[in-house]
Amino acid sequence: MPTIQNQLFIDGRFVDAQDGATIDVLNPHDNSLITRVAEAKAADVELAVAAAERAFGPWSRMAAADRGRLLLKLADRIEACADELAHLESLDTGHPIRDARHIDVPRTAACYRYFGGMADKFQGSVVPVETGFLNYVMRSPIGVVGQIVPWNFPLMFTAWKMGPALAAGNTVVLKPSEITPLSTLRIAELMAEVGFPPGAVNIVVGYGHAAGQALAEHPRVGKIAFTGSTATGRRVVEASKGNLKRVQLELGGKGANIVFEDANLVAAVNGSAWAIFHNQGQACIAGSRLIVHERVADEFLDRFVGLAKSIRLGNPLDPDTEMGPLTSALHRDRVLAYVDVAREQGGEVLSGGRAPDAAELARGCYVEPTVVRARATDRVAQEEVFGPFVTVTTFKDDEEALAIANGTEYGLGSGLWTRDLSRAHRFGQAIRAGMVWVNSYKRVNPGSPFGGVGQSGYGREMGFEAMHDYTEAKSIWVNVDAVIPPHFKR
């Protein structure tokens, strides 16, 4: 068994919640109890913010290269503990262990390594102004930042949030999901081991309406970065307005995944399955709307449905498992309820749509890979299901394909499959989304900005854009040798 921490991490120490409250953390494979973690409330958030405030001065004044070295040491330590972290993530979230080992942990280490290298390379600028003046713009850290991460990719999203914030010189109070907090607490322990100073990072596990609300409202938190549902994102904005703190939102999605008549169907089928069924479809960027040209729809669906039916469900700790459980029973029930919604609106369930029959999976939160033929305006094609549930809609021409792709309130991830380079560029520019993948899907890199438009939020994770989002521009004017005549005469 991996190391399991179950306390809050405040001011460099693991501590119980002030009122002793705890939260049960369950294994989604069989709903057994893994552990009970301390439950943070407003008083605990206050302690964490105070610790981050005390740490901010020394941390922000530390040489950027030294901050970077700590992030690089953390990346090394994550890689050294890769098997343990993968096991913990799989146990807590239901990610298949093969994905946790080969995707989650490497991407986490890569993110900390990228921002460790970025820390002393993020520069200001000099503006060419009128003769006699020097005007330079420096980037200053915001101060204490609050961060709230969801339950679907806790290990990776924790890195996406903390990496740039810490590299830029901020201190952090982070609230992981109460459903999947274990890998985040282990990362806090590794941070202490490699030498992060007390208070630079504080982890408060708790419910959104208590710990999350307290963090978003806190008058001494300068920024709140939130990843989660659009509905909750609106509440975060409302809570943040007391001190007009900066807000960054990475919210829901309803990814359009377009298959044109000239697509390589083998690649499109495999890539589209990855787009929706990886992590049981629990991804904001999931390609949850398949939009297929009518000329190739029958052949594509024959192959795609066959692949979906072949996916092996099972215990996520089994290396042969290709799809694990959804992360909670409540969410499983929500996803299955959308099958009824689809049927009520005339949709056709082509495969899946139920919990598996296998006895060994009966106690868990499993849902079969589900493919539903639906109209573009149906609820299941408009609302984020957030599970292994994909709708299929056909189109006749490029104009119709683009209208369907842009026909939701969301704008996060999208994909298209075509051999036509001109079409690829035209659609890449015309699709209303923060990210477009051509002949691929769900590719991410620490240097590439990640985020959306519309109801998918604003601001960006990763890359130089993230560093800008965690700093303030300060313009400094210096009179070198300009003669300024008096404006007023006596």
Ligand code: TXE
Given for the second form:
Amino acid sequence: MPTIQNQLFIDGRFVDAQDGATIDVLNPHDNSLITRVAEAKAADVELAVAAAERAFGPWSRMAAADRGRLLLKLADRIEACADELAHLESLDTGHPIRDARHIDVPRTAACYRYFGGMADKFQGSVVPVETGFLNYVMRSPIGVVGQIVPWNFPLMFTAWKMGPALAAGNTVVLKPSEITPLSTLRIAELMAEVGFPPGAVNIVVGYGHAAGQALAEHPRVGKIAFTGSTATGRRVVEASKGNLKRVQLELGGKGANIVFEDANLVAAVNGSAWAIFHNQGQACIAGSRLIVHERVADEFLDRFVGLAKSIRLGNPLDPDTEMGPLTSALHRDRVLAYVDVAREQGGEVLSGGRAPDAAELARGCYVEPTVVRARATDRVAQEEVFGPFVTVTTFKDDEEALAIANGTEYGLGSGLWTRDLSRAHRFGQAIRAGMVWVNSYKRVNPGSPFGGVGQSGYGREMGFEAMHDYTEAKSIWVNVDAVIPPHFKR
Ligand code: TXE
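Could I have the structure of this protein in the form predicted together with the named molecule, to go alongside the form predicted on its own above?
Every component of the complex follows; first up is the chain already shown.
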């Protein structure tokens, strides 16, 4: 069994909430209680911010290479605990254990390692200004940053947020989702073990309306980085305005995934199934809108629906399981309600659309892989369902494909399948999105910027972009040997 931490992590110590409140953490496989975790409210967030403020001076002045070394040590420690962390993530979120072990944990370690290496390589610049002056631009940390993480990829998303923030010299108060706090608390424990100083990282588990709101409003938090729904993102922007804190938003998506008539259909079918059904479709970049050329639609759908029906649902801790439960019962109900919405608007359910029959899954949050034929303007093709639910729409020509792809308010991830090189580049540039994958889908790497446009948010995680987003440019002018005549002559 993995180590389960169930207290808040403030100033280098695990502590109860000041009012003793707790949150039940459930296993989505059967809705049984895993543990009760301390619930932070505004007073606990205040303690965490104060600890992060005290830690900021020493942490930001520490040699960048030393901050980097701690992140590298953390990456090593995560790899040493890979089985345990995978188990914990799988138990808490419902990720199939094979994915948690071979995707979430390695990507988490890789992210901390990338930013550990980045810490002493991210640098400012010298500007060639007028004679007699030296002007250099430093990248200074912002200070205390607040980070709010959702429940779909807790282990990975905390790495995406904490890695660059810490490498750049900020201190962190992070609020995991109240639904899935366990891997984040374990990471905090590993951080303490490898030598992160008290206060550099603080974890306040709590509800959005209380702890999340307090963090977003906090007058001494310099930046808030948020991943979650577009509606909550708007509330975060509203809450942040008191001290004009910087805001970075990674919000919803409605990923277009276009299959052209010249695509390698075998690759397109497999890639499209990964695009939507990995993590039960609970991914902001999920390829949730399949847009298929009408000439290949029948053959494509025949194979794709066959594959969807064959996916093995089961207890996420079983190594043979390919798809686990959704992460909460509330969310399962939300996803299943969209099946009715699809039918009401004339959509045709080609597979799934219901909870599985198997008795051993009856108490869990399971939904069968669901494929729905819908029009591009239907609600299910416009709103983020965030489940194993994909709409299929056909098109006649490139112009129509692009109009459908760009026909939502979102702009996060999207993919296209074609053998035509110039079309691949043309669409890569024309699709309104933060990321486009050609003959592939959902590739991420700590070096490559991740984020969206439109209602998918702004700012970028990972890569140099993230380091920019976690620092301020500070311009310093030094008069080396300039003689400046007096401006006001007396
Ligand atoms: O998200 P919320 P929910 C989308 C997806 C899903 C929908 C609703 O479509 O169906 O959102 O999920 C914290 N101030 N995504 O309701 O509310 C909350 O505690 C500050 C997309 O779970 O956005 C949690 O830590 N924080 C997505 C985090 O926000 C607040 C990931 C996300 O919760 C808050 C998850 C408040 N007022 C859902 N209210 C993605 N982009 O990957 C809540 N929170």
